[in-house]
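Only one chain is included here, represented as C-alpha cells and corresponding to the form predicted alone.
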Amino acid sequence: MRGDRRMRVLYVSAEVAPFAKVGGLADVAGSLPHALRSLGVDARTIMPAYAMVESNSSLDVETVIEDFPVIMGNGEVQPAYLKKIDHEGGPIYLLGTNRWFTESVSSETLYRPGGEMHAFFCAGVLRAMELLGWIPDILHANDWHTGFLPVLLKQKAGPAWGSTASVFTIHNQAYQGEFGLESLDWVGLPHYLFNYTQVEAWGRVNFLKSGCAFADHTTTVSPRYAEEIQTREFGHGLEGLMQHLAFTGRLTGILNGIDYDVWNPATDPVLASRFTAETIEGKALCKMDLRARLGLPESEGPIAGMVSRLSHQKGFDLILEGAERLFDQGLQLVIQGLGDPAMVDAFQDLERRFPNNFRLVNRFDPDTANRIYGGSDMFLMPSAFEPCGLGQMIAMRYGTVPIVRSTGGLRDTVQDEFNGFAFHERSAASLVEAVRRAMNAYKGDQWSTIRANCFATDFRWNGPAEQYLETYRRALESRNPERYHELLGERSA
C-alpha cells in the first residue's frame, strides 16, 4: 500500500469548510490538505457524515462503503458507512452512522457533552481506511474530538497501522474534551494506559491530553501559542505536558494560513465593489454599502468591524467596558456574532443607546461577514488569548487594519504601526488607547502606508504547508525509518 514515493496523509477533523463549520478549525481543515496536495502529497480528509452535508443537493456525494461494523470497546457493534465528495483535487470522506451526526452542525452539537460519539468516530476512521485499502503514512488528528486516534493507533489498531505515524494539532487548548471513566470502555482501552491512579482520583479522561501524549508529534497553530501553552496562564492544566513535549522536541508551533482564492476582495461576489491594493477606491463603496445595509448614518470617521464568537476569550468584555470612549472618538462599530446570551443582551442595549455608532448582527451570516471585512476600515481583536486567529489575516487581505491584543498568533502576525496596531495589557483603557492611535493614523498620511502593508503581508498556505510536510517527515522518521528514506528517494540502510 506504500509502494510509491508519494507521502500519504489522512487529515481527520470534526468540521471542514465549506461543508460544516463552527470555528477556525473548519477553515484550516478545508485549506491545508489542498496546500499539501500542491506539494505532491496524497492528502485526503475525513469528517463525520453530518445530515446537512449528505442532504445538500448541490454536492455530488458518492457512497464508497455501504455498510460496515465498528466494534466499540465495550463490545457494542455500531453500524457505519463511508461516503465521499471530490473537492479541490482530493477526496473528503464522510463517516456516518444511524446514531449520531443527524443534526445540523453547531457549537452545541459538535461540542456536546459525552465522548461516545467521538470515540466512535476515532474507531470508525481506522476501520474505514482498512476496508478502503488505503493506509496513510501520516494520521493527522485535530483537536480533542480526535484525541483518541493517536492512542488507538499505537495500542489497538493492529499490524496494518504499525508503520503509520501520528501528528496531533491543538487548535485551542481551552477545550480539552473531559469525560468520565466510561470513555475508556467506549474505546476499549485499559485504565492503566492513562495512569490509573491519577485518572481514578480525577474521575475524568481528557481526550486532548491523550492525543498529545500518544502522538508522535504535537503541533499548535502559531509559534507564540506553542510557547504560551507551556505556562500556567495559558496551559489550562496541561502546561507540564507541554513543557515535556517541547523538551523532547515533540511540540511545534506552525502559523495557520488562509485560502487566498476564497478570501479575495478582487473576486468576492458579495461586495458592493471589488477592489485590490491598486484599485482601493472600491473599498470606499463597500463602506457606503455596509452603512446602508445596517442603517448607520454617514460619517467622516472610520468603521471598525468584528466577526467572532461573543465571549470573554475574544475580548468582548473590553469592548463593552470601553464602548462609550470609543464612540466619543468618532468610531462606528459593527459586530457580527453568536455566543454568550448575557453579552448579546448587553450589546443589544448598547445599540439602543448609541444608534448612530453601533450595530449588532446576532446571526451566522457569511455574506455579512465578508461585507464587514470589505467595508470596515479597522478590525478589532482584543482577545484574552488567541491560538492563531484568522480574522486578522482575512482583514489584512481586505485592506482592513487590525487592532489586536498582542497574544498568541495575533502577536505573530500584527506588527504595531506597521500592518496594524497592538496593545499588551488586557484592559479597556489599553484597547481605547490603541484605537486612539489608529484614529490619529487614519486622519493622517500614515494610514495609506499601513493599509498597503496589510495588503502586502502574505498569509498563503505555501509556507505553513512546507512546515507541516517537514513535521510529517520528522514524525515518520522516528516511526518508520524505511518509509522515510523511501519517500526521500533513498535506500534504507
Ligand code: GLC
Contents of the next structure:
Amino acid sequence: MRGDRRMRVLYVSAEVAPFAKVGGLADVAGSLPHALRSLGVDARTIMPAYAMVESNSSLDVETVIEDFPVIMGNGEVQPAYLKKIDHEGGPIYLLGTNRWFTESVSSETLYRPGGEMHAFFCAGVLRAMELLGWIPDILHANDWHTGFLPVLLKQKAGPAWGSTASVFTIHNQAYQGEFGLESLDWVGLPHYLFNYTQVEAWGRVNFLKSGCAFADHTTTVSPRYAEEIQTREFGHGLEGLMQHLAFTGRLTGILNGIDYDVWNPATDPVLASRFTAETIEGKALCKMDLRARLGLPESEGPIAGMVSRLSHQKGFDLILEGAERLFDQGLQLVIQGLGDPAMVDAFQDLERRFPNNFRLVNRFDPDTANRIYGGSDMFLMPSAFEPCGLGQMIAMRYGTVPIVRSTGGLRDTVQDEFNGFAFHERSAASLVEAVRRAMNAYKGDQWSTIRANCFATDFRWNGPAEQYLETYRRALESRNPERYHELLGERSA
Ligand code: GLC
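Structure of the form predicted in complex with ligand GLC (previous: the form predicted alone):
Entire complex below, previous chain first.
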C-alpha cells in the first residue's frame, strides 16, 4: 500500500514546452500533466537538463540531488544530478550529466546523436526517482527517446519498481530511433530479450518498437492514427506489432488537446487586437498588422498561414507544386518554419517570383507564429500523414479555418465544410480544389458559419485527460490490482 489516494504519474519527455521545444511533443508534454493534475492526479514531469534550460535566469531552478552515479551497462559510471522547476502545471524535474544535453535544443542536437544519451536518460530517470523516494504508479514514456524505459522497468529496475505500470505514447511512428546492438550494452540489457522485438539479424535495435513491445499499454495521439499505424502505408515496418497490440487491447488512440490559456485570442499579448467569436472585428486588425509586418500588399482576398517544420511529412511538395494556381485565385500565403534546406531554397525562390503573394518566415519565432494564427483567414495542413496535428486546433481557436488533407488526427478534427475543408487524394490538384472551395465560401455567407463552428469546436485537454486517466487505471489494474483498488477508494481483499 502506498498510503495516499492520489495516483502518481511520471511523465517522461525529451522536450517540454515552454522550456525546450522542437515539435508538437513539447506542447503535449507541457500541458497534459497540468490537465491530469486538475483531475487530482499527482502528475510530475521529467526531461533532460539541457544547458539552455538550466541557465535560463528567468526560471527558478532548484537542485534536488547534487550528484549520483548512473551505472551504464559496461560498468562505467556516469555522474548525474537532478534539479527541479516548480511550475504551475506541476513539478518539472531536470536530469543532468556532464556529458550530454549541453548544446542548445534543435532537431539535430535532440534527435541525432546516436541514442546513447537517450539510453542514459532512461536509466537515470529510474535511479533518480528511487533516490528521491518518489516511485510513480504510472511511468508514462513518450516517443523513441524514452523507448528503453518500459524495457528497463520490466527487466532491470530494482524491487521498488515492481508495481509500477508503464504507458508508452507514439507521437510519430516515422521516427523510431534505430541503433546498433551496442545500444543494449549502454544500459546492460541482454540481447536475448530482443529476439522477439528486434530483428537481430539486422543487428539493429529499435527504440520505439522496444517501448511499445514492453509497455503495459501503448497509446497514440489520435484514434484515426491508431488505426492507420496498423497498415503498411503508415506503419513504417511496425504494422505487425501494432496489429498485435490492437488485437490484444493494448493500443488506444487518444486525441491531443491544447492549452486554452496558452492559446487564447482574447488575451494573446502579441496580437494587434484581441478578439473572440463575438468581437471578430479584432481579427481584421490582426490581418492588417500581419500584412504590414510581412510587407505584403493590401488585397481583397484571404491570407492562408502555415506554421510547421519544413519536412516531407507536412506536404510542402503539394504547396510548391500548386503555388501558382493558388496565387492565381488571389490567395496570399505565409509559411513560418525551419527545416529541410532544399525546401527553404525552393520557398525563397517562390517568394522572389511572387512577392505580392508569398512570404517565408524562416526562423523559430513564437510571436510571429501567434500573429499568423491570429491574422490569417485560413490555415493549410496538406500533410502526407499526421499523427494528430496541433496547428489545426490552434488555428480554430483563433477563428482561422483549416484546410487539411484528411489523414490521422486531421481527419478526426476537421469536418469538410463544417469547421474547415478537407481533401483526400495526395495531389496538388486536390489541394488547389479544396482551396478553391474555401475561397468561394470566403466570398459568400457560408464563411461566418464555418468560422463560428471553428470557434465552437472544443479541443480542451479535459476530455483527453480523462481518457489517459482511464488508460492508466487499466494498466495499473493488470500490473498492480491492489493499488488499483486502493486508488478507486475500494477496500481490496
Ligand atoms: C508529432 C506529430 C504531430 C502531433 C505531435 C504531438 O509532432 O507529428 O502530428 O500532433 O507529435 O503529439
